[in-house]
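In the form predicted alone, a lone chain appears below as structure tokens.
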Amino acid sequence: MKTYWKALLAASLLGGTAVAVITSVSAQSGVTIRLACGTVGSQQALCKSAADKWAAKTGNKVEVLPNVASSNERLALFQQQLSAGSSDVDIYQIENIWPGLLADYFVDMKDYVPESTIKEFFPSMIESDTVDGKLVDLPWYGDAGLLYYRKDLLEKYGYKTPPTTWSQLTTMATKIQAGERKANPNFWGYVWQGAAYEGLTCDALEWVFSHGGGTIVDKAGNITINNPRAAAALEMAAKWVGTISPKGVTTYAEEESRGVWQAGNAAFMRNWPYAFPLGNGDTSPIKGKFDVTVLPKGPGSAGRNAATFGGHSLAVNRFSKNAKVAADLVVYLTSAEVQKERAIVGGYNPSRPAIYKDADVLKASPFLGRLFGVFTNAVVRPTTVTATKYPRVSEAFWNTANSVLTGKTKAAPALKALEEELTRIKGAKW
């Protein structure tokens, strides 16, 4: 374990937070699987709370590693660590944007499920996490972004629906602001995820997109940011920043958002799926004083909604001393069973179509049925065309929305440079 310890170390000295705990599942014979989950929200406790179940029927072992919160230093991590050959993780949580740039240090999870099985997941996940005919990895739950709003605040100031146009959010949140102001100093209109990383391409993405922007790079590897509607969609967002929204909102990722909203501190919030039951929890502020809804259009006839796709897969390591039986506890961890409770208990959006029919689960999560739509016709960032290029093309685009949003520079210049900065990363061809 000492090359994970090793680069788990040099992550969080480069800015990610460590989740600074092993559990380890009390098993008395058996292997030892070592799986590497995510962080946010109650991710780390649901992903023991199912390996525990697993490790109790197979006799097996299971431990829950540490990781890093943020996206980039994970991707570094696992890269530095796969890379080196090692087996120190048998399973690895990977986002729905990775299975091209990870490909070769995963078995192909053909050769552990059944055709039967694989049939039970949205074709469109497969499809994104095939790589050259190999199965990189099971999709473990998809994500697509929401509009959420408080529905009490918006019956105060006189609105009866949530905005539907970005537009019309700008004006309901400033007046909600100003007038929970008198009373709450620390009220925002609006919280998102604008911090020069992953998150901030899916929430530009979407502004964009809404706008009739394009997405980035198009099917057939155009470069196409660079147009007016995308400069116009960067700069509605720019003068959010310290009106509406926080200027501290330039470095928030999906937790300081939640943070803010969950606190009661904010009308509207742009984030994922999981936010939902936290802000319904026992202990929360807001309980049952919200609503989720598609994120708003963009003007005029080219204006649409617009949520990016996101998601998270579960690979197993090539270099794996036990890899059939990591493979067994993917197939678990992806079951329709662990799907349910994940949906019911965390807000995961399942990647089994069929569980977005389950009453157990419209019950308690009434909203992803109301969103199976959302979720199906999500936007999808151009990581198939740019292949193993992608993550320089995703920082390239986040870097210069971040510069954008702080004012460093004016979207149509800044368009223009992240063109010609993506022409060479392009050369010859994608």
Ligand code: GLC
The other form holds:
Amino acid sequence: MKTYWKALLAASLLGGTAVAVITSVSAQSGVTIRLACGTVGSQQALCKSAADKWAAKTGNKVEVLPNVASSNERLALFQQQLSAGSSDVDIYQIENIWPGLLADYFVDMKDYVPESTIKEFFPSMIESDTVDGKLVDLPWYGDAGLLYYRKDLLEKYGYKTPPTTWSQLTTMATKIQAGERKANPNFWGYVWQGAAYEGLTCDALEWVFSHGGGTIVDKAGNITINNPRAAAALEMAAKWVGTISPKGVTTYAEEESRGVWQAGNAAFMRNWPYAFPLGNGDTSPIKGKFDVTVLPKGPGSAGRNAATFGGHSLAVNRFSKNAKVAADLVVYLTSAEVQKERAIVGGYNPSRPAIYKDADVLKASPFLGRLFGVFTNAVVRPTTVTATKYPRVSEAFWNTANSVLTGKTKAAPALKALEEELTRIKGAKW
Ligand code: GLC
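Starting from the form predicted alone above, please write out the structure of the form predicted in complex with ligand GLC.
Everything in the complex follows now, all chains and molecules, and the chain you saw is the first one.
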């Protein structure tokens, strides 16, 4: 405990960002805090190492609990635990699309964190994590879909730049795949997330929006998904399945696509930033051979770049027996110090703007600076307008997209049926 105070004071004297933290330091030690962190990529390891540091500094204990990878399955599990009033988990890593669904179950972070600290986060993130005046969590990191490409293979096949349209991507992937297959029968042009889950909602929203086909439901609440551009977008992706993408891509989540990509078996991949440092890890066969850029545009003047906006936050269970100590751990995990480490080692986009100017961060993950606009202009899923009905809207959308990808149905009739289903879900109003 004493060392913690000393470290914080030293940091504040050195002009660090810890001054605000001091006011929220819990006087308690010897408490065990249970933390439900994500599991994709390096999440659990990074979560544990930072939490352990806090435990050593404060004299408390931390248990990082095992978790399910899939976003929607995690939501269902958390809803089950929280609606039963369970105090088993003190801190939940939640998605930035959930505050509206879970707000009642978490403490108001404003009661535990000084305003000066809250002001250090992106105001837009704080705004979207505030429900009826309650700050449901502290934002941890942002996410946006990116196109990963093999620089060495582009060069080998005579391409100077990565594709800017989906049609270029298809052509390039086809050519590279045909060439590489001669030596490697497991090689594929393009891998992405095609399983029936929240991740497919993200990928398919990118295809649709990049074709000028809207955002499923618009900001005013109108159901817009049944349109020819959206249908063209889904048909495009369906054609990839079994040609430039493995048939199994319709069962892939993030980690399955990264598995193929990182083994050196794909020319392109759609994924979140976390795959960047992992691909450049010391034992990675593709270390230094790839880069990231914006996802391609759809055709014609309606075509535009689109990256689905994602991200995660940390929230304290209101049934926790140690909410104050748990809030202190949340403050630590979202601090500049920990976020800098996570940006360097894990590629996680900080929720604090100041870190984007940090030289160490920009050296390790240069795309964080270069693609800053991708993150700030990313496409938002229609969560605000559909509110508590969003999980049903998303599920209907990913099931539709998956049935087009697997060839069970054509896009046009599938989108007509989806429109009808969404109308039923909407009822009189969202
Ligand atoms: C990532 C994103 C999240 C998204 C999920 C889908 O975790 O941050 O927003 O819902 O992937 O799989």
